Structure formats: structure tokens, C-alpha cells
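As C-alpha cells, one chain now follows by itself in the form predicted on its own.
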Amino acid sequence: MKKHIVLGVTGSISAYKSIEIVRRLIQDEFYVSVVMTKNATNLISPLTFETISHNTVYTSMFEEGSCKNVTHIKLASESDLILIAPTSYNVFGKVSAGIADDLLTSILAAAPPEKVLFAPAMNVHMYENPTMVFNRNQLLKRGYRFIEPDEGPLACGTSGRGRLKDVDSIVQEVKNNFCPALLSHKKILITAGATREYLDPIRYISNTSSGRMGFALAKACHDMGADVTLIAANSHLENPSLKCIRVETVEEMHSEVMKVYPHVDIVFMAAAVSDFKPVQIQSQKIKKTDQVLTLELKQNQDILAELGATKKHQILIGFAAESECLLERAKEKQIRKNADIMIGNDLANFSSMDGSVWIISHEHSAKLQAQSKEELATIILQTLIEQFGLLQNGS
């Protein structure tokens, strides 16, 4: 039986993207009911959504002049998921304050928070407005979920956070909502981001990793029912539904990992960890001179190797970032670090929105094609479970 999605469309300029969301959801065999606010109908004709969804589009509390069907209760109770994409500043304020003065907010008032998924879209200054921040935090505390907006050019001509998440990611979030809880009762540790090793108070050695792959894995594991701890180094990304420990250096990451490691079942070491650090950190800013500046470096702590040497019941999954001979070097690293599985990650994936990887175990390997990292994270987990026996090996 098809899952029933109620798609709420609000008066954000990003409302036109909802047309593609509906098309994709229909393509993926979802049954979609579109609910539009009055402001949304000023941007897009309801007929457009009717044509794409092959279904009634709701715009009023009293469809066809009758309240016999109690539309807001019917849609709240009979749907499997309520996706508000885009969600405007106005709707956030109404839901936070408990206002239900139109069909969409009445549906949200009648639905359990865990059934609702908000995808914000608004100007960066509106998104960062203290009232918006307060409302968002209130909704999180009540159990509502969010698809975090992207950073980038906005319709008003400015740039910043507030851009509606891309359609691929939104559709994947909907799919993830119905993933079986294959990882329930599992405790999972994931590292993400790029560590820094300081030369002086403001300069450091680092890399271009955004942490997107690790954050996507953490979200996908959480969606499959796992108890996830994310240790993130220097990433601007956020995931409010997860426990996230922020660190900067390898030493800080090592300390936090070792606190959690004995108590988890599965570990994904997805962070891009600095292999070297300066022998001496200057307490004052290094001054410019006419002489050649020589940096003396030493090897950093090897967290993955230490985990491999001390693991007991844990399944250890490492990442190998390479610019050449990816498969061969990832296989060698898996053996050398005593990891159960190694994920080969081409350097071209760094700081990108998508990527492809190799998954490597002692027995065999599999290549996953390029796709968004949110989609890739889910495919990685499915592949590990179905082809690599993730849930059969020691956990």
C-alpha cells in the first residue's frame, strides 16, 4: 500500500520547487495530498499541483462549502507523513504559538509532532532572527523534525543560510522516514569534519573536508533507529536531532572518541584527521620575515590504528581518502589499521555535495556510484547490511 504524504506548501518564493517535489514523490510511488496556504496560491496555481499529483489540492478549511469531512482531522490522522516544503517564517511562528487559523496550521495542530517534517526556506536574516531561532528550538523540543536549509544565493539577491534544501535531499529524507529500524538497539559512533593543528594562535594545518559525509551517515543511522554519537571537527553543518560533540584538534577528537568507544557497537571514522602536527606551537603570531619559514612537523596520534588495536566487540569502519590507486591503497589501509571495513573515498569528494565510494572488507568489495551524500549515506548502510553482513558480525 502506498504511503500517504501530505505536502504543505507555504508562501515562500521557493514554493515553485514543491512542484518537482510532488513529481518525484509520485514517481517513487507515494500518494500525495497537497495543502496550500492562501499566500502560496498567489505564487502557484492549485491546478498545477492537481495536474501533477492527480489528486485534490486543499486550500480551505471548508472544501466545497462543507465541513462534514472535517478535512484537517482527516488529513492529519490518515497521512503517514506531513512534509511542509517550503516552510515560511510565518508558519513557524504560528505553529510555535499554537495558532491554527487556516487549513495547514489546523492539520499541524491535529497531528503528532513526530509525523511532521519541516523544510525551511527564507531570507538569511529571517532565518537567523532571534524569534525564528526561539520558535525553531521550541518546535525541536516538542519533537518536530527539520530538513536544514542550505547556504547559497537567495531569491532576494543576498546569500546565506535559508535556501530550501535541494529536491533530491528532501525526497531522500521522506524515503528515510520509512526505513525499517534495522539499527535499533545499536550504539554508533561517527566522526566527521576536518581537524586543525595550530601553528600559532590563528594559523593552522587542516584540509577541505566539509564533514557532509559523516553528518549524512549520522542522520541515516539515526533514521534506522540507532543511538548515534557524532564527534564533529570544525564543520559548519548542524544536525539538531543528534548528540553532537564539537572538537578542533586530533588530540581533542582522540579524547572524546576514547570516552565513547568502549560503549558502542559500530564506529564510522569519517573525519579527515591531520596526519601531522607542529613540533612546537608558537604562543604569539608568527611574524612575516624575509627568510624562508621552516615548519618542523611530527606524526599525530593515529586514532583509527589505536581503535583497531584495542577493539573487542566493536565493528570498526574506516575511511581512506586517496588521490590515486584508491582501491589498492584502501585495501592496504584496512589491513594495516585492523579495520573490519574500509570505505575508499576519492579526494574529489572533499567539500562536494555528492560523491562515489568503494566499500572494502577482507572478503570482497563494492563500488557505489556518484550521488548526493545524503542518498549515498543510506546506500552505504543498506550495502553494509545486505552485502557485508554488518548486523551479523559481532554486534
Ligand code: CTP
Contents of the next structure:
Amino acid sequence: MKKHIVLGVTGSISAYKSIEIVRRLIQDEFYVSVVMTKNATNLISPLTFETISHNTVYTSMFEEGSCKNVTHIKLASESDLILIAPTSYNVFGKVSAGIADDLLTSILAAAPPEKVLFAPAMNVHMYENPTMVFNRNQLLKRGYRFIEPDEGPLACGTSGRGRLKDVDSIVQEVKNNFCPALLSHKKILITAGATREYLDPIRYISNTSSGRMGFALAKACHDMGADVTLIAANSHLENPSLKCIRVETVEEMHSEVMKVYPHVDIVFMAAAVSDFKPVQIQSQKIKKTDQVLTLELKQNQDILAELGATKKHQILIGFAAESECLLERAKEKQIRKNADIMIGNDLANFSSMDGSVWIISHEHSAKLQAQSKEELATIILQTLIEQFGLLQNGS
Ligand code: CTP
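For comparison with the form predicted on its own, please write out the form predicted in complex with cytidine-5'-triphosphate.
Full assembly next; the chain just shown is listed first.
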């Protein structure tokens, strides 16, 4: 189920940045209800937020059609997080003093402080004003959390602390709220997609892997705070907001993987790598001169086996795609390629959206089931951390 974020928008000039916050939260599968103060509606039209959030925008306690008196209680209790971005000087003053004279401050009055995340934005003199300093300290003591503003040029022409934190960091804080940054000091390399081996200028050998598993893992690792490099072969999926290198052939993937490998802690080889390539690539299009065409193929380099053979501190996680005897074959590949862990994937899931997998290490095995590749990626990481000691030395 989607996490429900109430995004409070107050009358700071940086309120226009909240539009991008909503867009990013929606993209990251959050359900967003925007609540605007009256001052905020002077800066931005509620219709803009309504369009971006695909949801009702709340601007007053007593709106036509809303369940009148209880809107503030409903939004306070049914939400998973209340993000106020930007939070103005005025709203801090009201919350600190216990004033609830509009919908947003009433929601804050009805919600536990731990559920609230303030992202302040105001002029530097207002931010450093002793009343603001007092209010901030009071709110911290009561358990409210802050996304501290940045220093820099401010809308009023001055410069100093008071700029709303950048959108990336705010969205990351929201994600961290639900998914602790357990991988924050880890560098992770992930391969995804299906490599291609060209026969002639336009034809190639490949497979049906969509790349979704690798992309979902990359995003899940990134959300848990890891520094991720994704090497993607021929996937139609959009670049995620992390370092993504696009490749086509096994040779290109091999070369990019080897550059990154010495600098990473963990590798997920989720790509479906072509085992064979043509002995010779024809420089011109192959013509149908005979009834039968015989292709001469030779084995490609095995990237995972090479990583296994040269492994130092890295933890290697391979994927075994099998159409039968999944467990035995995954185990055999783990030993042959010197991987720490294999994730056994039934070929029935290969290009589908969801599925189940086995996780196999030298000591344990576990079967995981999920509704989507995204959910599966999160469950795989949780299981690797909790049951397979991913964050300890070795597996
Ligand atoms: N792999 C690799 N380089 C290759 C082939 C596979 O790095 N040339 C990696 C895959 O990314 C995966 C693991 O090895 O993590 C197992 O891949 P899989 O295709 O299941 O196994 P193969 O080694 O190709 O063995 P087989 O063809 O016998 O199933």
C-alpha cells in the first residue's frame, strides 16, 4: 500500500519548489495530499497542486464537499508523514505557541510530533531571530524533526541560512523516514538488462530480460543510502536518478564493470549476459543465399566468474536464471563463479513484472515472494541484511 504524505505548503516564496516535491513524491509511489495555508494560495494556485498530485488540495477548514469539521483529524491520523515544505516563520510561531487557527495548524495540533518533518525557508534574519531560535528549540524538544535550510542567496536579495533545502534532499529524507539508510556507507555496482551480440550491422543475439530487477535493486539500494552505479544493457527503462552507464555488448559491459569493480563493496550481477557471440561479425547485412544458415559462435567472457576469481573485499551476488532444477544449478553456479550469494530466478519470471526468487549462500537459503519487482528488490535487500549478514564482513 502507498504511504500517505500530507504536504503542508506555507506562504514562503520558495513554495514554488513544493510543486517539484509533489511531482517527485508521486513518481516515487507516494500518495500525496497537499494542504495550503491562505498565504500559500497567494503565491501558487491550488489547481497546480491538484493537477500534479491527482488529488484534492485542502485550503480551508470548512470546504464545500469535504467532511467539514473532521478534515484535520482525518489527515492527521490517516497520513504516514506530515511534511511542511516550506515552513514559514509564522507557522513555527503558531505551532510552538499552540495556535491552531487554520487547517494546516489544526492538522499539526492533532498529529504526534514524531510524524512531522519541517523544512524551514525564510529570510536569514527571521531564521536567526531569537524568537525563531527559541521556537525551534522548543519544537525539537517536543520531538518534531527538521530538514535544516541551506545557506546561500535568498529571495529577498540577502544571503545566509534560510534557503529551503534542495528538492532531492527533501525527497530523500521522506524516503529515509520509511526505509532507514542502512547502506549509507556502501558503494554498490549493479548490472541489468540483456546484452546483445551482433551478427551483422542490424541483427543480434539477445534474450528477453527487461532489466526491471536490476533497476529496482538499484533504486532500492539508492533509497537505503548507497552510492550506486548501474550498468544497464539495452533496457528500455528510463535512467533512474543515480549514476547509470548504458552498454550494448558483453565486451562493453565487461569493460565498464572492471573499471568500477575495485572501488565497490557489493556487486549485484543481475544482467542476463549472452553466453555466446559470433566468431566473426559480418560487416555487411547477411543475405539469405541458402536454405540453411549456420552461425559459428564462441563463448563470451564470464564477467561474474572473473569478478569471483579476482575478488578482494567485495561481496558478489549473482543471479541464476534456470528453467529446471533451480536450487541445485544456482548452488553449482555459486561455487563455480566464487559468488557469495546467488539469487535463483525461475525463467517464468524473466520478463514479467513480478515473481518469486530463492536466495542461496553457502550456509542458508530463503524463498521470497513479492507482488512487483520493486517490492521484491526491497525484500531481497532486507533479507540479505537481516538473514544473510550483508553488512557484516563476508556473507
Ligand atoms: N554471467 C556473467 N557473464 C556471463 C554469463 C553470466 O557475468 N558470460 C552472470 C550473470 O549476470 C548471472 C550469473 O552469471 O549473475 C549466472 O548467469 P546464468 O545465465 O544463469 O548462468 P550461466 O553462467 O550463463 O550458465 P548456463 O548458461 O549454464 O545456465
